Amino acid sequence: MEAIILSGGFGTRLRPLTYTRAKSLLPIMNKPMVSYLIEMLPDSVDTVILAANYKKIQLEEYFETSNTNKTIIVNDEPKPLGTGGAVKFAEKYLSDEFFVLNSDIICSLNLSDMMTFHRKHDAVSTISLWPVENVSEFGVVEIQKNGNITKFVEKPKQEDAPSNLINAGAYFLESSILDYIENGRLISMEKEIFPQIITDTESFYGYQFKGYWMDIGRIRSYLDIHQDLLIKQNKNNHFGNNIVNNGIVNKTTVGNDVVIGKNSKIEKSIILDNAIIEDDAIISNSVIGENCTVCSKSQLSWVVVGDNEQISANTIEENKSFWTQEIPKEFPKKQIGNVIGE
C-alpha cells in the first residue's frame, strides 16, 4: 500500500526559514517535519510517494540516508500542482487504495483505526476530521450520525454551522477517485474533488479523532508545537548534542553543535543547528535559524531569524523577521519582514 505526502508547497507563511529548506524537512525537536508523518503510517504502508516540486533535491539528499523501512519516492512535479493534481500526477505508483497526508500537519491520529473505519464503511474516500472552537474560519462538513459527510460549509456563521467538524489534513481514498481528476493542472482536491464524490457515490465519511491536532503553516505554530510536545514528554527542554550552554534555558529546543555564552537567557525559543548566542544576550518566543550568530546583549522577542545571518551587538527588536539574503526566484514574491503572528 502506498501513502502520498504532499510537499511540494513553498511555505510561504513559514519564511524566511523555508526560503533554505523545503518546508517538510523544517525541524521539529531536532527531527524533520516529514519524519513524523512517516513513522504514523501503518506497517501495511510500503511504499511513501512524496509529492514534491521546492526543494526536491534537499528531499532527495535526506531520505538518501534516513532508514524508515518503507520505499521513497521523491515525484517531482513540473510544476505546482495542488493537492488534487499532486495525486493524479503519482497515479502510477498507486494500486487501490491509498493514503494522503499534508505534510504540514503534527496530530495524534492512528491511520491503522481510520482505515478500519473506511473499509467498515465500504467508504469511496475517508477524511480525518478535527473540532474547533472557531468555525467562521475554517470550512467545516456536514455529517450524519454514522459518520457519512453530505455538504462542505466554508466559513459559515457560528449560528448557522452544521457542525463543528474540519478537515484534518489525511485522507483514506480508492482508486475510483483518481478518474474524477484531470491530468496537469492544478486542482484542489478539498474544493473540486471532494464535493462531486460526495454528490455521486454518497459514500464519502468523516473519521474523527482525539488528542492533538496542530497545522504546522505559520511561525507561531511552529513555536506552539514545541511547547506542546515539551509538555507531552515532561520536559523543560530538548536538547541535541554537542551543546555548550553557559546561559540559562527554559521550555526551549536547541539543535546540534550549538553555543550558548554566559548569561544568556533563552525561553520558550527554537534554536537550530550551528547557532551561536553570545554573551549577555536575551531571547523569548523566538526561532534562530542554522548557522547564525546573535551577538551580545541582544534582545530578540518574537523574532525569527533566517538561516546564515547575524544579529549585531545590542540589537533589540520584537515581533519581525531578519532575512537580509537573496530571496530564491522560485520562491512567491511576498513581502519580507511579516510580523511573527501572521
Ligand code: GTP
Second form
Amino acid sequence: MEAIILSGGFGTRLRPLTYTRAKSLLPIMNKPMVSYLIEMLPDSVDTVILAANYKKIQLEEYFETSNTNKTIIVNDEPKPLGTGGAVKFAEKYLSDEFFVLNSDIICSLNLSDMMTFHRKHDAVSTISLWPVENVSEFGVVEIQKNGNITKFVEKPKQEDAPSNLINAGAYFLESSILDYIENGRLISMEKEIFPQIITDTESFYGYQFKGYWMDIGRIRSYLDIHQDLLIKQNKNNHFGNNIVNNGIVNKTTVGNDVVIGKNSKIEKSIILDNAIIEDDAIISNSVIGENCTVCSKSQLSWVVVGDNEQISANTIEENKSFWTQEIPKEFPKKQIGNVIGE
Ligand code: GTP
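In place of the form predicted alone, the structure of the form predicted together with the ligand is requested.
Starting with the chain above, the whole complex follows.
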C-alpha cells in the first residue's frame, strides 16, 4: 500500500527558515519533520511517495542516505499543484486505497485504526478530525453520529460552527476520488475536491482521535512542539552531538556541533546545527538557524534568525525575524494555498 506525504509547500509562514530548506526537512528535536510522518505509517504501507516541488533536491539527498524500510519515491511536480493536484500527479504509483498526509502535522493518530474505520463504513474518503476550542480560522465539518460528513464550513463564527472538529490533515482514500481531480492544475483537496465528493456521495467520513495534534505551520507552533515534546519525554533540554556548552541552557533543543559561550543564558529556544552563541548572550523563545553566530552580549526574545546569519554584538531585539540574504526567487510573497494567516 502507498502513502503520499505532501511535501511540496513553500512554508511561507515559517520563513526565513524555509528560505533555505524544504519545510518537511525542518528539524524537530534534531530530526526532520518528515521522519515523524514516516514512523507513523503502518507496516502495510511499503511505498512512500513524497509529493515534492520546492527544494525537492534536498529531499532526494536526505533519503539517499536515510534508512526507512520503505520504498521512497520523490515525485517532483513540474510546478506547485496544490494539495489536490499533487495527489493526482502521483496517480501512476497508486493502487486501490492509499493514505495522504500533510507533512507538517505531528499527532497521535493511529492510521491503522483509521483504515479499519474506513473499511467498516465502506467509505470513499475518510479524513482525520481533531477538536479545537476556537474554530474561526479553520475549515469545520458538519458530521452525523455515524461519522458521515455532510458539509465543510470554512472559518465559521464560533456561534455558527456546526461542530468543533477540524480537518487534521491525514486522509485514507479510494482511488475513485482521483477522477475528481483535473490533471496539471493547482487544486486544493480541501476546498475543491472534498466538498464535491460530499455533494456526490454519502461516503465521506470523519475519524476522530484523541491524544495530541499539532500543525507545525508557524514559528509559534514550531517552538510549542518542542516544549510539548520535552514535557512528554520528561526532559529539560534535548542536545545533539558534539556540543560545547559553557552557558546555562533551559527547556531548549540544541542541534549538533553548537558552541555556547560563557555566561550565556538560553531558554525555551531552538538552536540549529553549527550555531555559535558567544559569551554573555541572553536568548529566549527564539529560533537560531544553522551556521549562525550570535555575537556577545546580544539579547534576543521571540526572534527567528534564518540560516547563515550573524547577529552583531550587543544587539537587543524582540519579536523580530532576521534575514539579510537574497530571498529565493521562486518563493511566493504571500501564502498560495489555504490561507490561514500568520
Ligand atoms: P504556508 O505557505 O505557510 O501556508 O505553508 P505550505 O505551503 O506548506 O501550505 P500548507 O501548510 O497549507 O500545506 C499543507 C501541506 O500540503 C503541507 O504538507 C505542504 O507541504 C503541502 N503542500 C502545499 N502546497 C503544495 C503543493 O503545491 N504541492 C505539494 N506537493 N505539496 C503541497
